[in-house]
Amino acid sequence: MATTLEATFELYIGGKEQPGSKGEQRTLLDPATNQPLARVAVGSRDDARAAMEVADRAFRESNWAADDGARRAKALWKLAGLLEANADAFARLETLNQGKPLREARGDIGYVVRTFEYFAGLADKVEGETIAVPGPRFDYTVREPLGVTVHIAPWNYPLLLAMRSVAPALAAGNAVVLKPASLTPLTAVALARLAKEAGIPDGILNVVLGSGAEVGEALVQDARCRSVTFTGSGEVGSRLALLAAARLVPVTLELGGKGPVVVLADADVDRAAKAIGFGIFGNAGQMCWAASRLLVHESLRAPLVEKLRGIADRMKLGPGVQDGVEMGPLVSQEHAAHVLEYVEEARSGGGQVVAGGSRPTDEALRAGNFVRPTILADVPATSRAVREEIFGPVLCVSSFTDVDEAIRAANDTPYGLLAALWTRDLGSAHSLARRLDSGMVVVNEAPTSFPQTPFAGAKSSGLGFEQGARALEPFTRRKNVLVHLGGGKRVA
């Protein structure tokens, strides 16, 4: 099946598309076939600086920041409508570029639509406060946009995770420069085209393609950068935080996880199995909050693992654009090989492969980056497969007899993004949720989030938060104004 896209995707700066300053292009591959998909421009440090200059000028000279927020709200709401009207095209583009099944891509685009709608509703509600002070004085605060904000997005949810921070930054009145992941930039460029039609002024939303080492670092180091939002690996996040700290620029970091799922003895096994399967095999496990460690009470281990094995074995793999496909390829050949290295190391270290553990044997899938849904049991707790983020469809299973033992094991990780808990006892649910060292906890639920609920991690999973009504705060600064009212005579 031919999937090549005819268009070349270029940088989007100042309301227009343009090639990179060096004239370079690269070919993106369809992860389902490793055949050419599209040509994209390759940006440079000069392009990063140009985008920052354009964004800074637009911030100062347009009325985007100066308005009371109603104009921004209308533009963001219109952008949401335009995206919704083109949702099928965006979902297909996301699937071709990233690999996930169309049904998942459609859900992602729907989430982005809702994100723009949500923050459009907050754009005219950026409010200050009055503060009681002694004497004939009046004190108040105002919240002002920062200026130019930089957003560096990952490849696993290319548009969703980019817009999760871009939307509130725009709603607060900032100008934005977005660097999408080099592997998956297509929907970011397509979205920028819609922004102009929605009425967002030229230069307020810019997209620069290129490598993180060159373009990403140039954006963060630019003197006009006032905020950095990054989703990706801990190593890169730490590097960007150091660069930002040199200029005292605030950062928001979402750096991954190793999510535990604790299943108590009274859990609903059927519901838990379906949710756990979704939480590790959705998007081929390429999720920061993937439910990748299963800690199940020994009394439920056999039936739960058997149900999960059935889910893994029956799952239909294939190109995401094909009907009925439940799991697509991993994003690249290199990443697929990296995931299988973890599996082989766990196997050689004494772990049992309950399901999957290899590439599929189907000849039609041989050219793609496919890895079978994998379940590993009894992998030593010190194994890299248990300790590190695999970012693939690999579930590690262990059992427990005591709840305290389960909570200790769940928290025994450098990460703390999302934890899941399964129990019919509401009291246990609330008390144990407090003991799980994670930024988010779901109870009797697959990994789930909404634009109005905070998304945050603990420990090495990140810094700061995204989503929710307070998500505009990191993109504003608080200014205090104190006015002496004078000591004039009282007027009768």
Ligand code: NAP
Contents of the next structure:
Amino acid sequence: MATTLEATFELYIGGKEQPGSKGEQRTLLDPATNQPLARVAVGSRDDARAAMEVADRAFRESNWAADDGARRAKALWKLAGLLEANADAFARLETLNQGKPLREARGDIGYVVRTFEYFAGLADKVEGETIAVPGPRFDYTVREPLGVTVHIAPWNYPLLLAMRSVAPALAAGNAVVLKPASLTPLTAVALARLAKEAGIPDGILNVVLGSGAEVGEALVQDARCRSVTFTGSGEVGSRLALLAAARLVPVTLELGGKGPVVVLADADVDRAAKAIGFGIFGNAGQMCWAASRLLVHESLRAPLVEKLRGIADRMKLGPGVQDGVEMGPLVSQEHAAHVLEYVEEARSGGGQVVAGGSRPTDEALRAGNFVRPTILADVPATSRAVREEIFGPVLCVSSFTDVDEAIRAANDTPYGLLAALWTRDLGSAHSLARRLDSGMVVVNEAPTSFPQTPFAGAKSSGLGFEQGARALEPFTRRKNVLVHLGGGKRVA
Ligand code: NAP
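Please could you give me the other form, the form predicted in complex with this ligand, since above is the form predicted on its own?
Shown next: the complete complex, the earlier chain at its head.
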């Protein structure tokens, strides 16, 4: 049965919900049924400009930046509490909009709560230093917020990836303008509605809806934009970095991946199979850090692939809101078709389809954007399915006999986000972790992260980092203050 959400979701600027300046709206579809789900306002370049103006004024005129960090901490704790109290409603909204199973959406919302709590804890720890200098002088640094920070988010973890940078930016005292992905804006608007009750001054947290090409670029090019945090595709990320460079605005880019999973001969096959299954079929594979390339030692190939085939074949597909569903639909019809193109190309290029490889035949799933969990084996290393990010539930398997060969293959990609390693040998774990050319490595673990651990991509996977105790630094600037104490011989 189709679910239609009654209220229209609008832009949130200056503490108020408002329609876009052109009065346009569009209909979002439920990815599980492609039936109308919600009406959303469409923002324009003018709305982007208005949001930047409001945020800039709030930054200068409210107490947010000037206040003791402990006050910001209180507001962020309160926001975390409000979100936690409404976690079920937020998770359901995320599932209806994006498609992921409710269980996963609950995990996402819990992660956002924890993110706000973590950065609330850092809000009163923005510290400078004193520096010894010659003569009767005193030198110190202070770290100040930047002003208006712009955040552009993707559709795969809509609220989580948006708040991963919004929370530290707020904790550091900035005013935020967020543009969520056009496909998945609902939870961002719902969260902004809680800001007032949390004690965040109007204009400090703003959400502008609308297309990336129009609204996103207008935000980045606005003279009041002091930093850009972008999570999304490499193509758009590079373009935004160029636009920001023209005004010397710093950018943080969290981009794509083609995550290798290297399974050595001594690995725990049962645990590895479960973790790899989660790492490629979780969120229907729509993860930047998906475990999308399995490189397994020849001796373990047959048992591991057999276990993975079992996981793929048994997975229960369905609308994310249904009980027991393990994999939901992909976010849109276009994206599902795009993922299946890769599978077809791999198949026609000589790859073997071990599991899935098509849409499900179940009549109840026909209308949705479902793709079966897919395992491809022995796809030529030059094929697009092996080289490019598919961003769907598709695992490419190959095997090796020599560890050096495996590390070479793992690193043979323009990407470098997360690599996984499976071994029981402590020496191999640490030495090979160093040789993997990626921003993050997990050992005997599925792709996993916490607000306190840095999230960073190497090579084409990104620039800068998010999360962790230093995540406030990119949202502050360092000011040096040198004071002559007088009473000396002369003021130099
Ligand atoms: P995308 O097309 O690049 O879009 C991401 C965001 O950028 C959306 O809000 C989009 O708005 C906006 N945008 C598009 N064109 C723009 C432009 N010209 N100027 C300013 N903003 C623009 O990426 P996606 O398809 O949503 O996300 C998938 C990609 O994100 C994958 O490559 C994935 O690996 C990557 N990702 C990386 C991470 C990480 O942490 N490293 C995490 C998740 C996803 P519209 O929606 O209006 O187009």
